[in-house]
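There is one chain below, alone, in structure tokens, taken in the form predicted alone.
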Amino acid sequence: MIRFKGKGVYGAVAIGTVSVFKRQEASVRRTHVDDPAAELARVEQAKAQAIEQLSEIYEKALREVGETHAQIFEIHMMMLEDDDYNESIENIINTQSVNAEYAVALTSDNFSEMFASMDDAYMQARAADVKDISNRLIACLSGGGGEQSEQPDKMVVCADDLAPSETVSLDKERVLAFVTAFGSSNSHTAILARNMNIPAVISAGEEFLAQAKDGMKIIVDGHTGELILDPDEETERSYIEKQKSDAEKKALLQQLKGKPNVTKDGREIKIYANIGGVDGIGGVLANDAGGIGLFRSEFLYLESEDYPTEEQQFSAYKKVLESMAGKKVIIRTMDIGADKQIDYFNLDKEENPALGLRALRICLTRPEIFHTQLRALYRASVYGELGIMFPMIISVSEVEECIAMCDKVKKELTDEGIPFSDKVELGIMIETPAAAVISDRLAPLVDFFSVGTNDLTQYTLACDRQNAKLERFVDTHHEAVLRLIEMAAKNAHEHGAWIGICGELAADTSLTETFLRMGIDELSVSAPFVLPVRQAVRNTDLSK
């Protein structure tokens, strides 16, 4: 028995055998070819193949892990057409006189260490789907697919990573669960496993990968991320109990369904869901939440070629508001930047782009973009309950600026005689210590604070969060970040406004009573979070 531990990122057990992930590695040599145009010709039919396989994928991903996170291989048919990818092979058979395989692979080798040796943590990102691109493409040239061969059934798959696209292609039916020897939580294979329900431990070790072998005996613990090769009877029968145990709590969970989010003392929270646009309206119904407490506008721009119209937006928010029948909608103005970067936007490349201009600097520095969005957000506020959320405020100025620009728009939108909800509440992220340590000043302005967790636990530790090098050093339970939480609670119920939470931590059950000792309103989850929180809620008594 050998045992390792990884991170796990989807809570579950699986016990299984192991499947050792084998690329169809197609040999790439150099060698000189006396016709260039033929492999030009080659490479066009390879290219139509590979994006032939991809649509099938995108479509697979669509049906299992909704649009949004079904994006990532419409940007890798993208990639396949990108005028600098294609040039590149195309010089170097025409200037070398070289094999079309040979060609894609120096090309992948140059682009993707470009991409690896930038600053930007996004662009970064890009270099392994550069490496997933061009892997297609020599496999289609090679005679191959690009994927895995035939699977067997019922098995732990064990890879050095996994791109978006091996993610995708796995046959949930046949696979218990996978394990990564690299990898971060904030990776796209982390988010699909997460949205696929298939249990995940990242970031093993290449010593497991080393020792794990086909058929092996595996079992593996997505809450804890421990992984035990070749248990013992002993110890596969304590983890059968463990699977038993999920299971049931799974069956009880959903009886929670309808169920009032109050304490054992009587305090009843509001548990509403985040979403990432208008696809995961259904989790939020299925789940049964009380609302949502984080609709990320930012993807209705990074899902366009140019900036999303007033009526494209209004379109959007008219949508979700409608099918939440007067449940809560918390929208928040668009978070571009830092991880999130768009073309178009044409920001200027930053040595620290999570400290850069990004969220709200963007909207107060590009007026007519924020104006834009506000205007569709109040024509759609008759429609439903809004909220409107302002991201990365620092300051008291920031705050009087939204509001100002809200008021203007409310005038133009009266004197064109276009209807609008007088309701709107406005709120502001906490997410950032300064707007922590001056809530007392901010809470007067607004009706809501919500926090982000996210970026209040990046700022407070100084580690950035794409890094997946510092997760050994963030503690996401740390005393500073909860003082700073519960310094806004305390703040915003003295001045009259309601506190919530829409980052990763409100999910964590382990804070759940810490949070409504502090006074926290509303938790906003993932959707699959909505009944294990209600739960641990409803098991709380605040009088002890």
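Residue numbers count along the first chain shown, from 1. In this text, all values refer to a predicted model and were calculated from it rather than measured experimentally. What changes on going to the form predicted in complex with phosphoenolpyruvate (PEP):
- Comparing the rigid parts between these two forms, the hinge point among Gly417, Thr95, Glu81, Ala251 is Ala251; every other option is more than 12 positions away from any hinge.
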Given for the second form:
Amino acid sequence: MIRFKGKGVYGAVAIGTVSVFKRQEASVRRTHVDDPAAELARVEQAKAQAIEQLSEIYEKALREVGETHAQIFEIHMMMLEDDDYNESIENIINTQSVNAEYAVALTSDNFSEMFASMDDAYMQARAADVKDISNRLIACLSGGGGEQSEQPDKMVVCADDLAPSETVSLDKERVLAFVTAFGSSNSHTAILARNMNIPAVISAGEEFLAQAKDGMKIIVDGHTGELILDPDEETERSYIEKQKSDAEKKALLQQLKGKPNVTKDGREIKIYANIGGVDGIGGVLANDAGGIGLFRSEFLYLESEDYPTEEQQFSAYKKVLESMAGKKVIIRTMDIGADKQIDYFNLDKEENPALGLRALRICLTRPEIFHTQLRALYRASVYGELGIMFPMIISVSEVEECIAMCDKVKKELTDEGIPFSDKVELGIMIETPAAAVISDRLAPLVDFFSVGTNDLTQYTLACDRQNAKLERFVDTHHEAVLRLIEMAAKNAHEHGAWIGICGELAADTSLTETFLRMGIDELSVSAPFVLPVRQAVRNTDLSK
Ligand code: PEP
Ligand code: MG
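Switch from the form predicted alone to the form predicted in complex with phosphoenolpyruvate (PEP) and give that structure.
Next comes the full complex, this chain leading.
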């Protein structure tokens, strides 16, 4: 029995058989060719075949993991058409009179090294994508398909790393879990694993890969990141017990579907879910959330190559509102900046981006962006129960500017004869200490508050939320943060506004009673936490 520890990216225990991922890496030899034009024609043919394969993978991903995550394969198709990439292959063939496979492999090495050496983490991650598309192209040139051929049943796939296309190509029915020696928790592969509901552990280390052999028994604990090769009977039994208790907990939670979020002494609270895009709606409905408490609309911008148009935004908001069939949907205006940077916004590099031009500050500086988003939101409002929420508020005048912009948009739509709902609620995020402290002045202006505890904690404790080294200094239950939330709750209610929490703390069930005692009206959490929070609410007795 050998134990290893990686990082769990999707919780659950799997007990299965190791299947070491065999990549059909074409070994490429450099050969001289007399007819470069014929090689160029071979490249074109292989490219067409690769694009056809990718479009099939895209369709499969669309069905299994949703549009947001399938988009990577559209990007792969675009990368195959990229001018620089193709010119490089062409130049190598023409100037060196070499075979197409070699020209693709050399281009792949050059481009992936270039991406890997960039500062930006997003661009670094593109190195794997260049390798992925190039391997596919080489496989097509060599007459291969580029996919894994042999897949035993109920396997735990163990690999150095898995490219997104490799992850999606695996037969979901037969894969019990993924384990990779390398990888980061924000890689597309980790995200895909979560969306495919497959337990996954990453960063298991090279030694793990050296020891894992086909056919070995393996236990994967996606909660803790523990990996056990060749477990003894007692260990296996203890993990079978863990699987059983996981299943029981899950089944118990399922029984809470359809039940009210009400404490033992009769106080009711709303439990909503947070989403980042239209493809999150499935999880919201499956987990019986009462509404959407935070739609992070910036993901529409992050997934786009250019500013999303009014039409594109309108169709996304309309779809969410229609799917929620009359349940509340709170859409936050875009929160770009800080850790969510977008090239086409052409923002200046800042010393302290978390304290910089972010979210509403961009909207108020560049009103045309704000205007487009608000028009799309109001036009969509007739399809459901919309709330519009403004992030990063610090002052009364900002809220007044937001309201004035909404009034301008409503007047325009009226003049154009375009319908919108007159029941749209306006709210603000309480995610800066300033907003919490002056919440008595802000509450009369809006219908609701929603506390963003992620930023409220970072700004109150002066601890960058992106900096892992600060973990020991960040007390998520810090009295200062809790007092600010309590202050905002009191001020909201005194001025007729309701208050929710949409930061990660909303899902911390050790605080559910505290929040209920503060009078919080709504908790908005990631979809898998809706039922655990419902359970915590139902176990609370405020009369004691
Ligand atoms: C927050 O700050 O708590 C929040 C919900 O917003 P985000 O995490 O998107 O900054
Ligand atoms: Mg925030």
